[in-house]
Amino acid sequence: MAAKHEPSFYDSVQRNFDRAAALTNLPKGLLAQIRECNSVYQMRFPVKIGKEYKVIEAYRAQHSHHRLPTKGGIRYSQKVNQDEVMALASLMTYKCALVDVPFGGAKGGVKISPREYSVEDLEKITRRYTTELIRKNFIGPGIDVPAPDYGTGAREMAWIFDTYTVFKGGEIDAAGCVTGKPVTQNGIRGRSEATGRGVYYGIREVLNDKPLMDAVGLSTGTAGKTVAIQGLGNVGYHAGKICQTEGEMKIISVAEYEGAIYSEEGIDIEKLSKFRKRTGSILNFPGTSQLDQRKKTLEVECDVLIPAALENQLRKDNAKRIKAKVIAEAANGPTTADAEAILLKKGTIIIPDMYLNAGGVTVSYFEWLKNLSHMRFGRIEKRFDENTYLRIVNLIEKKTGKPVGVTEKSMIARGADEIDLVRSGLEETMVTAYEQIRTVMKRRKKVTDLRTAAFIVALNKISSDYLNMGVFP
C-alpha cells in the first residue's frame, strides 16, 4: 500500500477550516462561499536580465471581497506556486476578521529566489509585477493592497508605490495603494516590527493564561521561560529581540537557512543578528554549539518553540519528537493537518498563526489609515496631551510641596508619538482577540484548541459581513 502522503499547506487550512465550520450553525451555501477563493490571477512576464529576457512565474489571489479592500502580503521565493498564494490569502481572510481589521483576504507570490539575484535586477521584476497587477486592476488603496511578506520589504513596498504613482498620477490616496513602505515615504514607525511584536503579545497572553499553563505544566508569566527560534528574518528576530526584552524570556536556540545553534545559558538575539550581518552566518557564534541539523532546533526541549519560517515545518515526520510545551506559530501554516493532531493530543498549545501573526496586517492596517487621512498619528493631540499632563504635575508639586525630578516630570508629561500609539493599538488588537478566542473555548465544549476556536470567531465575523450585505437573505 502506497504511503499516504503529508497534506498540503492549502489542504491543511481548509481541513482546519472544515473542522471549526462542522461545529457551526451557519448555513452551507454560506460557508461554501466563504472557503473557496474568488479570484486568482496568474501571470507570466519577460525581464531583461543582464544580456538575457528570463519569464517570470508570479501570482495574485484574492480570497473574499466581503470586504475591501484586499489585503496580504507579497513573497519571493522558488517555492511559490498557486496553492500556496491560495492558501496565504484564505488565512488572510480569516486572520483579518479575527482582529477585527476591515479587509478581505489576499495574496501574492513571484517565483524567484532573491539571492540570484541583483538589487537592480529585482526592482526590474517588482516594478513589472506591479505593472502587472494594475493592468488587471488588481492593486488600489480601495481595491488591493499588497504589503511585505517572505522574501520582501520596505525596499519593494517602496518600488511599488512608485510604480503605481506613474500609472495612477494625481490620485490622492495613491500612498494607500500599498503598506510597509519606508517611514519616508508614507510608512508608518512601528510597522517593521509589527508582526514579531504582535507574536510576543500574543505569547504573553498564553502563557498569562492559568488553566492553560496547568493544562502543560507550566507557571504562568514569561520572565524564564526558555525559546527556541526556527528562522532569524524580520519576523523571528523582532519576536526573539522583544521576548528577551520585554518578556524576560531565554532564547536557547536559533535556526537559520546555514544550520542551528544551542545555548542553555541563554543567546543575545540582538548580538547574534549583528554576528551575522557581519560574518553571513550565525554558526560559530560565541558561546553557542552548533546542532548536527538545522530542523533540530524545532525538536529542542523548550518552553515556546517559534517557527518563523516557512509552511510546513512541523510535520507527520517529526511532530512526535516535538518536545516544546508551546507552539507559537509566528509563521503562516508551519504546522500540517497531520502534525497538529499529534501534537494536540500530546497536550501541547498550539497558538495559531491566524492569530499570532497577525500583528503585520494591524499595523497595515493603521498605516493605510495614514495615508487615507493624510496625518500622522500623534501630530494633534500630542503637544495638548503633553501640556494637560504638565499642569497636572505642577498641581501636585504646588500642594504637596514636593517637587517631582525632571527625568520622572518628562516621562509622566509625555504625550503620545506615532510609534506609541501604534504599539498601542497592536496591543489591544492582540489581548481583545485572544480574548474572543478563549470566551468560545470556554462556552462550548467541543472546542478544545485554540485554532479551532480562533476559526469560529472569524467565520461568525465573516458570515455577519455576508448577510447584512443580503448576498444570502
Contents of the next structure:
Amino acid sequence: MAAKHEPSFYDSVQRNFDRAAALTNLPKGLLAQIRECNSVYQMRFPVKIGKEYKVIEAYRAQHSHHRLPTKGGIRYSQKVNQDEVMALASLMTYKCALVDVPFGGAKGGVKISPREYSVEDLEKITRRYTTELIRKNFIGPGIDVPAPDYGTGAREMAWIFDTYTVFKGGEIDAAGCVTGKPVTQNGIRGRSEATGRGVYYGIREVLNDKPLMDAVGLSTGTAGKTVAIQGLGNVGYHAGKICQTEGEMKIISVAEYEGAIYSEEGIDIEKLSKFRKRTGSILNFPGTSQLDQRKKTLEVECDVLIPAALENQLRKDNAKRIKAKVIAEAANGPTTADAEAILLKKGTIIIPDMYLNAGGVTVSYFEWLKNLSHMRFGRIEKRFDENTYLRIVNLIEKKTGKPVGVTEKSMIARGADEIDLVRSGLEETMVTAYEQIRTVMKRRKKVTDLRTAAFIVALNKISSDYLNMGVFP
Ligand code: GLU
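Moving from the form predicted alone to the form predicted together with ligand GLU:
Zooming out: every chain and molecule, the one shown earlier first.
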C-alpha cells in the first residue's frame, strides 16, 4: 500500500501520464482515450479446497485495444485489487509501445497467496480462472495473451495453455494464447531470464551514459558498481546474477520475504539462491550480516538500487533516506508519484519500469511469433550460416597460409541457436528504446527525467497508431 494520503498505484500512473502528456501537442480527446482503461472483467468463482468451497476473487483488465492482442501477465497475490490490475495494464500499454511490441496492454490478477495452497489447488484455481476468461472471450492468440507475473511462472502458463486447448480443440494457433510456457510445451528458450536480462541491459545503457553519470558523480561502466536488490524472485534473481556475471557489478545487499542481508565484499547470487532453496531463507548466508529490517536494503549506500518485488516500495516516508544514485525499477510501479518528486529533486536517476522491465514482454512477443510460425527460431538458417562462415575462414587460411585454430574456427563458424537470437533481439530492443528515450531528452529541454521521456516516446507511437486507423482524423 502507498503511505497515507499518497495516490493509489493507478493514480500514480495517471499522474505520470499527465506530466508527460502536458509536454506533447497531441489532441486532448486522443490523449483521454489512450489514458483510460478500456475494459475490466472482475470475477468471483468457487473452488473446492479440501472439503470446503472457497470463493476466489480475480480480474483481467485490458487497458488499450489500439493493437491486438492485448498482452500482460497474471499475478497471484493477496494484495491484488482492481486499482492494481488497472495500473499494471496501463503500464503494459506504454511498455509495449516503447519497445515496439505490437500489442495493447492488459494484466490479470487472482487474489490468493500461492504459498497457502497446494500445487493441486493452484492448478484447480488456474484452470478455473482460465475457463472464466474463455467464457467471456478474454483470452486467445488474437484477443488477449497472458504471461507470468508476480507469483506465477511457466507451470501456471502450461495449465492455462492446456485448459485453453481443451475448449478450443483444432485451433491451429492455440499455443499463442499464453506466453512464458515451458520450453517443452511451445515455450521459447530465454523467456524465464528475459526480464532480468533486460534489466541488466537497461542498467548497462544508463551506466554507460556519460552525461547522466557525470550528473550523479559516477564513473561510466558497470564493473565494480555496488548494487542492492529487493526481491530474489524470477526477475531479481536473473537481474542480480547477470549484473554480477556479465556486468561485474557487486551485489552488497539482498532483501526477501524473511529479511535482509548485507556484505561489503559482495554476495554471490547463484550461491545465495541455492542456499535459500536448501534452507528456506536468505538469512545466515555465509559472509553476510543481517539488517534489522528487510526494508533497510532500500536505504543502503549503493550505486544502483534494484527494487524487484512489488509496487509502492519507495514512498513519501522513506524517499529521503534512499541513498542510491540510480534506481532501477525492475518491478512495476515501485516508486510512488510523491516519492518520485522527492527523488528527482535530489538528483536521483530513476530508470522507469516501463522501459527497464520490458524484456519480459519482448521475449513473450518472440514466443508468440514462434507459436504462430510453428517453428523454432534459427532452424532454417543455422546450418547455412555455419557453412558460409566456414567457407570464409577456409578462404582466409588459404590466402594467408596461416591455419586458424580448431577452437577459434568452431567459435567463428557457428550459426545462431534460438537462445542466441532471443538474446540478440532482446539486447537490440533495449538499446534502441534507450536511444529513443534519450533523443527525446536531448531535443526537449523541458524533459529532464527518463520516465517522462519514455512516456512521450510511447504516447507518440500509440497516437500515430490511432491516427493511422482513422479513429481521430
Ligand atoms: N508480467 C510481465 C510484465 O509485467 C510480462 C508480461 C508479458 O510477457 O506479457 O511485463
